[in-house]
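Read the single chain below, which is given as structure tokens and is the form predicted alone.
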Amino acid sequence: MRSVSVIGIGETRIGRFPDRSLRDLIQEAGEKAIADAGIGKEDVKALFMSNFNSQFLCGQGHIGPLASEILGLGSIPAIRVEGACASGSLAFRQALIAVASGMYDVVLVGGVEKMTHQSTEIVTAGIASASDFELEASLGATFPAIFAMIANRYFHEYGNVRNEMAMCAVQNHENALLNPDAQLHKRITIDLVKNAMSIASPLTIYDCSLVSDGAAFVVLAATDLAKSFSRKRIVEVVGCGQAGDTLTIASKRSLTTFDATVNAASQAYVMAGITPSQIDLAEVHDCFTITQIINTEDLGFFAKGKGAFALAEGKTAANGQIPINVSGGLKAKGHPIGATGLSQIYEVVTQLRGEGGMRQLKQADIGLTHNIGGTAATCVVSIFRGR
């Protein structure tokens, strides 16, 4: 398998946008990518499209050809892949592959979603169906109540960290006053967070992710290539595991411990031959606070059960030990579903580059993305060294 490595990038804002569609999204992010990366269009070979669940929301499927057809791609092969919340990063790890095994030299990889034309009831419904229908959604099980039963459990096994959840969603928002790209530009307090509006205990409205609107696309190419195309730093793509766990949160071995994210973590890092106190900064599935404090200790940043204490003494802060979600994560930036995954890549991307501007690093070599979907039944998790 050869390397490969990023070579363009491209997002639009994460927001609340009536009156643009997806084709418009698209086509935005979609341009940027291929401009970013210096190339032209007849250079790229094949297109992976990532999208959750617009024939529900938007009445539009075959997004695919529909992508390739809005940028003027021709009559290469248009593949949607879909995985829930961790669509983008499964479509980027497709394309990794296609491009390692030597298929294709330059792929376009891209991620949409449009959401929030839709009332709170359809888009709940929509995403509920990233859970077992049957035996969960149907039952008025929604992700809300579900990863509430997983921070009270977690606060059964290793203490009630609510406090420190709600740091967990103060932090992420003023990373993302510092993203113009972000969703909310807002400062919240602890206080704020802990007396919002109640979604399911112990979560209010502060301790979850947005409904979004948004698209990302990443050109990559192999690496042996990319300086012919690309004036920029390269970045390469030194580890990628995916791995997968049951949907049901019943059948679940653990609720505290994510082991679809434990065993593609494990993967990358075997494959990059690093280990986690070499990542600088790391981009982190944040659907939820407990998740995000969850993530951290599965990620290998923190021992079981400490992760809420590390975020309280500021080690994931933009200037602590391990910088997490300095976009502003799913939490503040936005969760374009379609789209989320690769705007992780976007970010770390941009900071390995030495390109974020007024939330840039200052150690910034190793990036890491995690993005886990349903119940993080399935996760990928990527690592990118600049170059």
The other form holds:
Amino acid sequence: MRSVSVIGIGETRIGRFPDRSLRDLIQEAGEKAIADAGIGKEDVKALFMSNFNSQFLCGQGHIGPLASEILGLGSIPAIRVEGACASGSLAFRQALIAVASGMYDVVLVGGVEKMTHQSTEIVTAGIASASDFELEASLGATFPAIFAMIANRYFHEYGNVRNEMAMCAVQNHENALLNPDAQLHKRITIDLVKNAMSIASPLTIYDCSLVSDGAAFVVLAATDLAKSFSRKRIVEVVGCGQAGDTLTIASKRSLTTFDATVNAASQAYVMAGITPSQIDLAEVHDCFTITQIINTEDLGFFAKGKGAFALAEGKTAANGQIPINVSGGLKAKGHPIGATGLSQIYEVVTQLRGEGGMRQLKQADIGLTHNIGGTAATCVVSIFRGR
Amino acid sequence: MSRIGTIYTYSIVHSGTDNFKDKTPYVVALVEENQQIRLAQVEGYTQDLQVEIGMKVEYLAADERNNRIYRFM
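We have the form predicted alone; now please give the form predicted in complex with its partner chain.
Below: every chain and molecule of the assembly, starting with the one above.
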């Protein structure tokens, strides 16, 4: 396999844009990424498009040719990839394999989702389709309910971390204040999180990630060609792992460790030849506050059962030992499902290039993205190094 | 003989899909019975009930998909 690098990134603002079309979101983010890479459209040899649920939410399938038409990419192969909330990083991984194999020199990866034009009930049903419909959704187990069950079990096994979960929300909102692309620019307090409307106990609305519209794109190229296109810092993809797990919560080996994360991370660390302590920043999948805490343990940043206390001690803050979700995360930057994995990569590449503006970290040479789908039934972990 | 299960974990759901909008708040739980854990509904939740892991619940019926429904005792 040959080395592959990210040479272009582009995203829309993430937010509530019920009047913007899928077409419009794809065009803005896709054109930005192509321009950022310094390539011509004729250089793009394949398109990998991530989308979770536009067939249900927007009546629109066949996102591959939709995007290639909008972006004027001609007759190149266009492929849609779906893996629930991990769709974006799954598409990224397929594109990575396609370039690493030598099949293509330059490919475009995009993700898009449009959600906010639908009612909360419709969106909840749409997201619930990423669980097992017969065994879970049909019983009224929404995704907040599934992760609420995980939180209650975590409390039982490791102690009640309700306060720390609230601190997680506060921290991610704080980070988003400095991100112009974030959906929410709103400072919150621990009391506000804990006393807000209950969605599925113990989770309130402030423990949940956002319902969002948005698109994000990434251009990948063979590293030996990257410099011929891009004048920016080349960001090499040094590790990428993918693992799965059972779809249903009832069949998991553990509810408080996600095996898919542990296995995907292990693959990525081995491929990159690094250890968790060498990571300068990570964007991790904070679909709910409890998820972020579990992820920081499963990724090897903190010992099992210690993630909440590490967060409370400031270790995951922007000025901490391992800054987590400096973008604001799914919690405050937003969660346009098909775009989310690519929006995480957008942040890591931005930081590694030193283009983070007000939120730029001092030390940013190695970054990690972690993206899960469903009840951690699909996981992709990627590691990036600035050259 | 009644069948008894034990709550392995649970959540009280306040925001549901259209099909469950009129049933909130309702309880979904992982219930352990004969060393097997299944996702189930637990009927009979009221606000003064303190739901806890380890609580015993009584088997009530299976739904049309053969999912289990229990009730608080």
